[in-house]
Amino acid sequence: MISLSEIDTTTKRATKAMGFSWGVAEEVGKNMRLLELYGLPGVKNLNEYFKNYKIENYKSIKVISEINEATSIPYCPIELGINFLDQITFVENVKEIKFINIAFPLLFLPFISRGSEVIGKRIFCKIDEKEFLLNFNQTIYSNFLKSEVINNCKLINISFVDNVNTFTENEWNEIYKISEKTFVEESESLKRDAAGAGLTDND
């Protein structure tokens, strides 16, 4: 079996063989290494992708708004990925955010899975009917495991997921009580140690 430090290298190396800066190239190497290491096919669609990326030209975009939609020629999933993760920080405020026609788009949802980690939120992604939770790039839970090649989604919806516990006040409550009983009841030493501590000059 492949490692991961080999699929990160030799996937950056291929990004830079296909005309992306070597700084792009680093994203995509991490991001093969992340789609792997969660059981997604990153390498198989990365390889198809390369196949059609100087085809197709591939729309690029800037800003990302609430709803950004490619008409004709679907957007690059690199590109578009690396401006969510430069723009997370904003879109975070968006409650939902809509990408029409998107090539490849499991490329895109490791750049997801790293901006979860930035805001420190969990991030909800829906590729059309496959649902993605992305944790803090962490762990991605899904109902997608299938090990195949997705050329083109109509719709990504992304939205940003508050953090709450998920549990009540009155079972964290319950819980606390029980490890009260590992607590260690101070006794006169311990309080005369406590107090002389530090009190010693030992030079």
Given for the second form:
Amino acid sequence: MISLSEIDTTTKRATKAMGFSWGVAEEVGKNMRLLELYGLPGVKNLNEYFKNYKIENYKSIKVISEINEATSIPYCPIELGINFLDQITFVENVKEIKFINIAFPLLFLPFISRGSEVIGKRIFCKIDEKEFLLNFNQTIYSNFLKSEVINNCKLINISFVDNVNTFTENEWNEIYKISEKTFVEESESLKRDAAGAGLTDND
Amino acid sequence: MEVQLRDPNELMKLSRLGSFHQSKLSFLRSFLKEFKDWKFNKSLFDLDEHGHGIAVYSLSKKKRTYSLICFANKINDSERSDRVIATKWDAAFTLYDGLPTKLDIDRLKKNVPKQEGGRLTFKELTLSRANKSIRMFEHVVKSLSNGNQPDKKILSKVGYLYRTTAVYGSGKFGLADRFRIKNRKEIYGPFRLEMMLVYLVRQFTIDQVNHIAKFKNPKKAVKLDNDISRNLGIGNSTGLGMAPFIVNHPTLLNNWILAREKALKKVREIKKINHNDKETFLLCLKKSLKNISSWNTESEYQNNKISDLLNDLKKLFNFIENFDFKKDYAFNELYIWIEKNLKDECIEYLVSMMLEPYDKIIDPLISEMSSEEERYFNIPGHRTIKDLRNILEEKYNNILKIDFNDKQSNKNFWFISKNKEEPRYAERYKEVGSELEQPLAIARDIKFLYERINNQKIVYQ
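Next, give the form predicted together with the partner chain, keeping in mind that what was shown is the form predicted alone.
In what comes next, the whole complex appears, and the chain from above leads the way.
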């Protein structure tokens, strides 16, 4: 089995060899490590992307706005990702962002995952019908389990999930009540002699 | 009293870093301390009369076991090379996570001797190979088989029976990725598994030489004396890979140096030095003089440094004859005198000696010498170009003064060898391949970045 370290190093070098700068190549290396760590087909998609890269001349993006559309030529997922991560603290203020027409969208995913860690919020990402919940760059929760190449997608929809509990107050109270069974009811003597014993309150 | 950490502008220069000496924070010493109560076992030692075959050494504690698997091979003298072109070595090694089964050993036998040409798995942690120092090895075998101990003078000129030509870890060639093992407490310190491999390899070399001598002359052969064995280490033929490693892992380098600096600061902040600690310091100093006089090098530069070190130590001994260790903050006063009166080599030598009595200061710092690098290398989208320019001007001021159009300042380049997939170093204006240069010329690239920022049409506020 190829180690994650080898995946990182080799994809970084391959990205540089394709004409990207060393800085961008380093980011791609980290991303491939992440995707493969989470069991997503990063290397497979990158390989296919490289085969198309010189032919397609994918569209770049500078400033990310609410709706971003590439008309005839699809967006480059790497350029898109670098800019997304660079602008993450600004774009998080927009509730929902749409990207229309993106090549190899799976290569964009690790940038969103890393963005989730930077802003400390979960990010929900929908690539056409495939759903991904990116949890602070710790895990990726998804309904996409196939090891396949996604050459293109019509729409990526990104929304920032506010930090709220996944449970109701009532559910929490019920759990808390059970946990109380590990507590000891303090008797008068315990109240007197346990923590802080021997000290007067105002000494 | 609070002592300030030493100034990085003074400290982080090659001349000063190159004067550092081993201390209690050194990788090998901290490894030995951690593993001293582990159970050592020679699980397998199946060598023929020439010392070729397989050996397994294990270190165990509670439910954890690490095993070194050694493959000693027959190679012709013409095949032995420490250079990158080598494809055969006297011995090849891997450190296995657990106790290997016969199946594991059979699998590894097909791969480990091939080194870069083989494949390892997540069950293997480090990989290495080594060649004999033929003159030493033959001298020792001959002496032992004749019932004599080898000549210590000859041994001291080399200091080892084998030298490694590479030690790999962290995911190379299929080895276990660091994330799989990084939470094991016993390997929190730096390069623990690499140190373990090399330490066990050293034991193998001693066992192998005894084994061959015994086969050669079963009636007369003696074992290598323990004191002589103790003075033998393992040689290292290159170490070139460490240079790009340090450039690529700046937070690690920072943490290694910072641990040492924090230790020195804490020692200098001790108000009253107790008698035992003072005696330990002085004893280490006196004992180490013998050690210094045993250092051999062919480098004139290094010989001069050793000679300066000995001269400076004489000055120090004269000074401390009348030095009062009972006064408050005596180590701080001593350090200030050292800084003023002695050269880099001796200053750093004495820093190491000053750490010797203080396990309580050193031990907690060892676990601070690793780094969760992922935390530090994300794109900082919240920062501006102006921030970047300020950092460059503040932290890299000396670099910005260098003229990289001068060929001397841009003489060499790093590349990845196609043969070995390893970093190598070459002269830019003599060799081919500089167009495939690795991004390791940090000083030059920082200067270029700074110039690019300043030449932008937009004025960054």
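Numbering follows the first chain given and starts at 1. Note that the rigid core is defined as the largest set of C-alphas that superpose within 1.5 Å between two forms. No experiment lies behind these values; they were computed from the predicted model shown.
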Rigid core superposition, Ser179 Cα moves 2 angstroms or more between these two forms: yes
